[in-house]
Amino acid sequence: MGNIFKTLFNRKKTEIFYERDMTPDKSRKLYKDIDENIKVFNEYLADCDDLISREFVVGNPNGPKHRMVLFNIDGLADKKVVHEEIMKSLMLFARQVPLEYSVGDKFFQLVKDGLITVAEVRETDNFGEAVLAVLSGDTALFIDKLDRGLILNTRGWEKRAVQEPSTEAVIRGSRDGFTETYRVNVALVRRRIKDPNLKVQTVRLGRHTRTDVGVLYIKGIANPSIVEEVLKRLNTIDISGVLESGYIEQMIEDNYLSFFPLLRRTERPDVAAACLLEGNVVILCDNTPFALIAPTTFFSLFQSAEDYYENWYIASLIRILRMSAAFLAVTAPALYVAMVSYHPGMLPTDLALSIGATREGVPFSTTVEALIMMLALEVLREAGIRLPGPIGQTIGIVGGLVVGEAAVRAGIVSPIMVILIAINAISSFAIPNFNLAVAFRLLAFVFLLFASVAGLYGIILVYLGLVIHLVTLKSFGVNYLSPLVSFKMKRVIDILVRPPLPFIKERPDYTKPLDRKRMRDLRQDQESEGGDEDADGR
């Protein structure tokens, strides 16, 4: 009976530890008392071993003491900083000050504007955002007999130098890439435009991660109905976490339903630059090198950074490449099944002679085989992904030429399906959107159920079921086949064909910018000039 109540009162005591909430809140004002404030702060961040407090007294020789304490994480904190720039001038400088300032508010003030050597230094009046300054990086100070207290930037902590895209292949262009660090990544777009026009604005999401989130657009250029779009659409976020940008696109994408990414998402800080000058929204997540990109389309999908880095001819040969890799990534063992098994007459007899003559002996039918080598190459491709690097390419190789030639030999699949299932894989790997390549990796199962039960004119279903799910897909209100839906004739043959950089004069319609003007033609505002004056003058 004891060890009942006992485990009653344990469970009982369990629960209330766990159930009370230390959520700083910054409708709690500091005291006046340092030992209150010391008090409190360590009840917000009690059992952390990490955190770091320091007490120490400054003041002039002849005048008051004043009691001051510090609070940091170790290895958020620059420690060099805080020892140099904050304790350090603190104790030397502060024996130096005049007795008419060494007291009550004069004082405060002259340890903020004067005494203190760190770059950025802000006031607070309240504990939540002093525990949330501290717990991202900072250092707060606390001085007796004040109800306020400073927040010192000091954030140092070890991070990732700024390194080459790793899922983002770079042929010509920078070579940099986000990192997991929110204001390098800030950086690094404002390296590549330099225009006070570039605006970012910060919120924090998730309850208990507090994880920054800042909303990059230009002024002047970014629709101002998108921008506010995304800023509401991120305030409406209430979860627990947030430690991927994964996690934001999930939450604000338009159709969650659908195979096809609603928001693009890139490494690369020119791809993220060049999105800006055409009028879109770049989001950054802190904690990961993946920005994303609102609005988006079908269509820019396809388009790569060295698109518009290359000879025009050059790059409308590969977007028109990418179009044709992308129609084989999802049809071609479809074709394949129906054309073998429902419309073998639409063959040249010959090439339906070898088919017949390479089937001989292979157990299953036409659609088993595509699913079986499908499956395995599925399987062959995830498996190269976790492994490490340099093992992962091994096993991607040797396993599907291992796989392959086992079950031809076997007897189980036609060496033309295993052909077949080689130009799927390699055209799906000439997408150069990741997410998209994805999407049409599923479509080629779709494509293939479909194709086994009503041959061509299954086929033909599922493109008009397409059709019309793209159709109705939309990305912050942007039609997401957009330029089709408009068929502005020189937009759509842009899907195709790259023209030469002294045509494209104006920015994509799809982003609605508030300034279409791309770029200026000097000539024609040369030619307006002289003609306004020659009007003057007669």
Partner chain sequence: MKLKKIFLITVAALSIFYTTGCWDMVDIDRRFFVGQIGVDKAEDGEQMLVSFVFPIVRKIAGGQGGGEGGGGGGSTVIAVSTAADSIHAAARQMAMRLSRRLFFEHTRVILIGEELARDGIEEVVNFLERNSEINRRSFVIIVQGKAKDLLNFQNEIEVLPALYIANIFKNRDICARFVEVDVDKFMREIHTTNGNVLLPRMTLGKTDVKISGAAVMKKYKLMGWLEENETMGANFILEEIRGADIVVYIPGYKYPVVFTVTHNKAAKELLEAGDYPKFRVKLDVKGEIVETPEQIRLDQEMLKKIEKLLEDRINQIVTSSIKKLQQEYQVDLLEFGVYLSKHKPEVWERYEKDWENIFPDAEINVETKVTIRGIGASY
The other form holds:
Amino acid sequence: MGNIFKTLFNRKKTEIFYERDMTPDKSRKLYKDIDENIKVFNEYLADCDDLISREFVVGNPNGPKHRMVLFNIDGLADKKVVHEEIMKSLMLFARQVPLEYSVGDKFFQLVKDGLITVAEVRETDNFGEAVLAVLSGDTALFIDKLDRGLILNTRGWEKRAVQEPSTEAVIRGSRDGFTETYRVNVALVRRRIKDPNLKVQTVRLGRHTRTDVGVLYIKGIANPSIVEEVLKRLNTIDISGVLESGYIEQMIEDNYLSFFPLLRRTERPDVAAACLLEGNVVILCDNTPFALIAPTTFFSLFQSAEDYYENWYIASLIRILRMSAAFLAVTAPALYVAMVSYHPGMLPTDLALSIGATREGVPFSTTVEALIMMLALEVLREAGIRLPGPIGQTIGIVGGLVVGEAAVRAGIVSPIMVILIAINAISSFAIPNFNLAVAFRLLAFVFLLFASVAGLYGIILVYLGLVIHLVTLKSFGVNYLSPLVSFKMKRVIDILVRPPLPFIKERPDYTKPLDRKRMRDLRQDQESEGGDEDADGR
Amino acid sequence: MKLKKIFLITVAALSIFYTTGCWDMVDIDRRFFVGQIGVDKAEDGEQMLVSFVFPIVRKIAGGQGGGEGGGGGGSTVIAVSTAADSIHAAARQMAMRLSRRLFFEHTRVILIGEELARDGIEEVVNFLERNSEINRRSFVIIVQGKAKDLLNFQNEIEVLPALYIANIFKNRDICARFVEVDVDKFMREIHTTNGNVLLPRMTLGKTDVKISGAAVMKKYKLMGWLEENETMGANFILEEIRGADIVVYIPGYKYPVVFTVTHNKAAKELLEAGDYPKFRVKLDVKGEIVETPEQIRLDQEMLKKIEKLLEDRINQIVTSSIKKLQQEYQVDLLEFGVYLSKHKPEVWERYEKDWENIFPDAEINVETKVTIRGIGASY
Amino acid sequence: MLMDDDRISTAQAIALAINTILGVGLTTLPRELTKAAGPDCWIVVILGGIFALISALIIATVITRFNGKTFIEYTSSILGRPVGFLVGVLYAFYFVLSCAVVLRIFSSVIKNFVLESTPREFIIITLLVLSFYLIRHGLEPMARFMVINTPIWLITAVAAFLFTFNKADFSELLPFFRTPPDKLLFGSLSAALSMAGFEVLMVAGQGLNTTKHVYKIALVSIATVTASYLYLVVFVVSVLGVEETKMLLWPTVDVLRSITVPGGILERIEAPLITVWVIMVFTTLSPYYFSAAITIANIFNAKEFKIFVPLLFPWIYFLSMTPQNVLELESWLKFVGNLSIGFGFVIPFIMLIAGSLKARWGKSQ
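Please show me the structure of the same protein in the form predicted in complex with the partner chain, now that we have looked at it in the form predicted alone.
Below: every chain and molecule of the assembly, starting with the one above.
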């Protein structure tokens, strides 16, 4: 991987004007001569046909004329803003500028403060900033005889509207999801947390892509050490491009080799807000609707947005259900193989006989049978994603029903195996986090292989290995398995049961929040002052 | 680099396990689920004749396995037998004749032929103790006749004859005319008493089987039988009654009174510990009347009268079974020794060595108290 | 030496001690005790618990005096460098031998009841490799591992034996107090031996983040272990009867074999229960393995104990493969048991006395 990036860099190294730390190269200053500026600017963006440059002359008919030039990128800059708020203002109102203002710095100040009706205007004195701004959708305005330019925020491109997130559908809960535009995403979070303590720190990542990546946290709740750690890790990324938050996720997670997602992702602003309120750090990335949440624990991956919107017992039941589903998704084939091939004594006699009867005439061993079915199912699933919607469903039906039925009739697999693999697959879809579900499906294969070597003993070996792995995993310095590692019964129960809201008086302690209290019950305010001074079971 | 190494080592180790591995794997369709084991004395008198019965899986369970849809008539079980020195040896000898592995974890009954039982069942005990595959909840039964004869027993109700036999024991809830002994209990008792145990007796009809009465084992050898009523008496003393019917006739009526026992307590008590001990057994029996002669009216007086009759009848049943065990078989299967060892250890120390000879002369009084708790739905 | 952040809390230390003690002993203990004391086996468990508690308290006292030193450093400081070195070597040997015996008994049970024709090598190596994987990460992850797994085996074990309730005949424990005192005492010694394992804390004690609560650790862990053994012995004996318990090699497993699952969902559950027992064996093996590695690291004053972990691997493996049969294994077990008197009681006691004398002598100087 590294090599590929290196060669990519080397080939394209001619025009790198960005520093490693992603601040633009400010050394190349603007000239006083506008022709010089136009020349240099065009050099930077040579062969970029989407660059629009417009030269024009404005000024008091009685006074000196000013040559001006506008640069922006076709499609990124909002044309309407450029027309109405920049061009129109300049061309019409500059005529009435009194003469004394119509020279040099005074004119520049006037243009900046009084003529241009764009909300965000910045000054710049170098090409680096200007080029970067233009590439981000801003408009650069240079004026003759001045070595300063203006950067006008005209960002406005075709974007997807805020829609219901497709990967995290809920029955109850808000329907808006993150979009591909960073600013919109930040706004969606901000709309939920109208608190000046919600901080947004933006860094730009990717030598070529220069993607905006925002780190969101609530000052006073989030532990500064975690925020610093996130920022530190983000700043170690030096990559040619960040196209999706997945790049960031893989570059900053604690253990690259683990099956398990060490950062939680979400498409939902309400989830992001909830996590912020618990003291997590949210990482938003431009061009993707997926936000990352750090730190993450294993059990938080089992949570879905509506856990906290629904009644507590519904949420608790569903949580337990998800846990059972996860158990089945990981171990169902392995347990079946262990029982059928190693310990048929475990099965009730009648069941053992009927399983034996269905396996009569099946040419493969149970393990091979299970492997075939599981692989077939993975292929079906993948095919279902790639194919367009309606056909995808057809594939599901054809694959699941027709092929399965035919395979059973042909005597290649036993009907019980079909049932089992179906249960296994359905269970894996009940896990809210897609990455975790994939990890579990992979684990199911590992469990299956070991079960076929040593039966239940093999299964327990994989279990032990898995727990050892999980125990040593950390996500931003937080134990991945917390709160299970602590002796706090209240927190351990929280894994399975979502307590009624009035009982959740404190934030979870795995994020080591500065402020533990999340609720003040005005009805019994005085009681709950008692200290709860531990930090994560240490 | 390090990663690559770890990966390679893991792959190598896995492939080694895989190519040489799966040592214990025997797929479910590669096994014969032995339902019952029969042990007899072989013709030559030296060896044992061991028989195994297992189902033809293809024919049962109505699965569509293989598609040819389980063949119609014919037996659904296969029975094989061989002469061997031990049960384990027999199972291994079978390997020469069977296409699949014999598998004992689902064994439900272990049948011991009368002839072999009279010679001694130490070998069976040892097999049951050492074999880790055998189901500790399967039943041990002594067959009056040959266990091998049971191979021909067919039934159309349960998939396996063994299940049929095993399910008979579930009827102990309503019938106390036989004893129920699974491997667990068998091992516990035979070790505690050094070979004295009551086992269920099974008799074969032409087309059916019947479990009734009990076989009296003394020092691992079959001494004889207890008949049905005597077994019930023994069950009274052992507190093993979960449901039993007692029939008494009231003088002057043609039809009997039928009484169902629902609760039964037996309190043993040592009265004297001279040369021979003197026991008193207090039976506290509670139950309901289920049938009476149509003519009588059940009032308090009548109930008292019936209770008295029942007490006499139970006394008679129990005493007769004590008599038989004391006089005919001279073996303590009613846990009097166990009672002494647990509750009167100092007395037991005196008797322990010679208990075999002391027990037959022990005096045992039975006192029964019957309480009628219910009288059905009419007076 | 342990890393600075590799510290365990009191609760974790309790979990560590309990998990270390409970393990392979469970399978054979009822036989040992009924052989020694017949129906009075439960009294023997309690007496054994008292013995074990005394020795644990001695160890705890020694630990409180470490004062940030490692076990070997402390020994050297009170008894001299050569003695400290010797004690360290002996302890390391004892821990390695314990690992080997644990593994061997474990593989015997697995081979006898679950995987009959799977080679012993496979069973031993797989568990040893996993243990290796765990202890490489240090003391704290190991303790965390124990904490997570404790409820799993605890709930399983308690539930499993409750299923035998209908078969249990508690009168098997009668008569009370009929065993002569000398037998009772001897039996309680062998019960105390099954509670060996607390000495692991002698070397792991350097990883405690506070030594304030060592007595609590000793008390809670030994009490829990005693209660567990009591529960086990009472159930095994009342299900199997005294006489059969005496005869069976692994009476506990035979009780598991006779469990009826309510509802008949599963016919026999000894295989899954033995698999849960694997966890308990693993949590016994790992602390011993860890202790052996850390002891050797302390002897050499090494910065990292991790390099000693792979070095010990072959020794444990070959030692565990040495006994020829179960009977020889039993004699090994006895030997290790007798050693544990020395390492769990005698040496700590000497250190206690020596430490006190030295402290007094130092004061009078």
